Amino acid sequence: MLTKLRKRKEPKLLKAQNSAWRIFRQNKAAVVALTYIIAVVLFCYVGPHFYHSNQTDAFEGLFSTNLPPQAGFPLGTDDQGFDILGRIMYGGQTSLEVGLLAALVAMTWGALYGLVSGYRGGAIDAVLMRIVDALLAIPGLFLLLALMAVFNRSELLLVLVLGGTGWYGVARLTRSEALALRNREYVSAVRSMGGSNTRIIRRHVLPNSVSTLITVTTFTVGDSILALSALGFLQLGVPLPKTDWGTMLNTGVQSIQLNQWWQVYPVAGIFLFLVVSFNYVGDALRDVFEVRLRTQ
């Protein structure tokens, strides 16, 4: 009997997966964006195994600084003698790791906060949402600068600061999902059978909000990488000897006036296209999880 049930479920699951991939594939821009994201990840993490460069000490002395692209240095060197191609890989690892971890922090806290607020409703919901409104009234960059000025810089602090200031939109979206789900028939049935609020949120409200959370996660990752780059550009990024794309831009922008374009354009193009790619993928995932677009 169990075997027959499994056989019945498997074709439905495969059909849903094929339908989701077909909907995603119809968005050509999202497919290109996803390919680009995968390429950047491979470039940052696999590339250093094939292209070796010293990214902790300037190794050629003053005579290797500000070299234009040439044999041995495909993207030239910066004002400290670091190979820029290797530097982009090295900084990309930090930017991706901090961005992903910060998005995870924002999604975890924002989802928990929004689900509790939306499910409980009433005075609790009103108080929790007014707190979010008050935090949204504070310019995000100013709040980031204030926190970074108070505490010593570290990768962990950057993750906590970016995640701790990036959950407001997540909380509002999950709250709206919880408000729509808390009065559904199956939730009322569980409640009438004595199911606790914690169980209802964990087993019914949260699983039915996963589609929204996955979609928002892609936008949050892009926003976190962009915020980290802004902090790095303001010299508040990761501490030396590590670097990130924003710190590289801060270093390179001083050289652009001397027509040393190789210190700005490559890294700026890579990270800007990456942020835009995450947004395109997020738009496509929203269509994939939209029930009205699925074929039965």
Contents of the next structure:
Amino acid sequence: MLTKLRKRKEPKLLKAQNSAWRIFRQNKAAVVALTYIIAVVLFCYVGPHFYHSNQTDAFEGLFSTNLPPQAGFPLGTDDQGFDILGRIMYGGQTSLEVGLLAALVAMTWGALYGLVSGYRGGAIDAVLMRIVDALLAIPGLFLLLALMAVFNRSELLLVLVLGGTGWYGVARLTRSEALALRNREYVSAVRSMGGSNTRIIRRHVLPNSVSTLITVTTFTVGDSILALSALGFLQLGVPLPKTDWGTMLNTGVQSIQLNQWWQVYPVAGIFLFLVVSFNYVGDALRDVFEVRLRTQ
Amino acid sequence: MQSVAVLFVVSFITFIIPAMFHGTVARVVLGPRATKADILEFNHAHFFDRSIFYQYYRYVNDLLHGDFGHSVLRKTMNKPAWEILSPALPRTIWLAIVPLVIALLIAIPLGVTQAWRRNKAFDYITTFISFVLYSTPAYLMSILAVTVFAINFAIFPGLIPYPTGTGFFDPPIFMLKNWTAFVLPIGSMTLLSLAGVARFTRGAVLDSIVQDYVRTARAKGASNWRVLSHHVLRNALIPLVTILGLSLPGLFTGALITEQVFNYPGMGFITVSHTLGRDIPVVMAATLIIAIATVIGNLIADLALVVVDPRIRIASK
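The form predicted together with its partner chain is what I want next, because the block you gave corresponds to the form predicted on its own; please supply it.
To see the whole picture, the full complex is given below, headed by that same chain.
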């Protein structure tokens, strides 16, 4: 605590944004991870424009099921006869979209919840946080299963369900941030000048919590992609003919005993390193913002 | 006291999700030819025409009398959910605890070593490995384990035989008797929690290694080993115990997947099969029971905290 205070007294004169990027760049692993994420996004969205493959015609697929890698099918085909390289792009789009949207849902709701809880404080805070504690006591996948048992499967449902079970961390962090900011001098100053609560939250508390929010959202995207793949693996992912990486892994696993490795390893690899990358970038962002807090 | 509040909220969630559909239940159960009077009578018999608060009161009342609802799946029609789930609960609890204990035994020394040799090659390599392990989904880990050790090399069996016994202490005995079948599931679950615990231990040790009391201990002439075991680790353990309590839900999630891959009829396996069959009462009961188990686990972690941290003991006296 003492060391932190001492450092705060000697501010370094750096432009905030430049310094953020400079600090991020120093973390070589995070730069590699960020490059990888961008590459995967390009691969999934730009790839299909250059690499055409059958992803929807189940009839054409009948004649080409479970083929090993060969000319025409660089990574072989799956049990429906769909080309796996194209399938990875196609499924990747779903996984990325659902992951990102779910993280956004989680961030919006979690931030609102946390802001209200931390800013209002008192009894409201106590009740709201006990609810989060209670939700944290339910293992995530069980709650997901409970929701999937009730509603019909669709992409939108997956976004809502994953977002609806992924916001606890965001809420807790935003709350502690808001709780700390609430008693700062500048907030009191705004209030003494007659600034409304809305104005304080919008102009002062929220901008100061942005760094925390960005960091935690990065982790949430990775977590959502993981959770989606777990659901896909339990045959509760997006319905055919669409697919996601978890569903692909599930079909792949059923054929791995026949030594059809091409149905598992390419998806598993691309997917695993994507989630690792999100964790690395999140870690680096945390360092960036913590340092900025100290040099401010 | 707080745990009671937690359970209250959880029970409300498992009540409200299916309760949103109470209006349509009668039509589904009685079929398209039911008259309006039939439906009204059905709704009245099941209290669906009463207020939501009264329905929730009935629900909690039933729960407190040990009634977790009844199955609506054809195969297990009207069987009490508790009867379906109670043999599975100890299996899942043991499947979650045994890997956790093994992981702790490995991860604490590992995390301390990482912190001790921080920013050296050893730290970088193990950090990368734990990131990969941390990001690996439980199912991928189990599948890779099965592929390599059960199919390619055929050292261990890839499936667990059907367990016998329903008592709380039957699963560990069963595990010891069929230890070859449990090497892969327990091994892959250990690897999964290993990464998180090692990572956390590293952080906690790094936090306490820079404290003044460590410098004092060194100044007294304490050996490296004594500083680590008596001063650093003792303090690093305190947040670790709290984190362990919080990691319980994750462990149960991991167990769910592992059970699915290895065909072990624990809570997760049964919940998944009932989810696919849309057996909502049983799924809700399973969620509630697992949440209760988690709350009890957290209570135990709180008690362990008293043992680890003498300050709490003194404060509470």
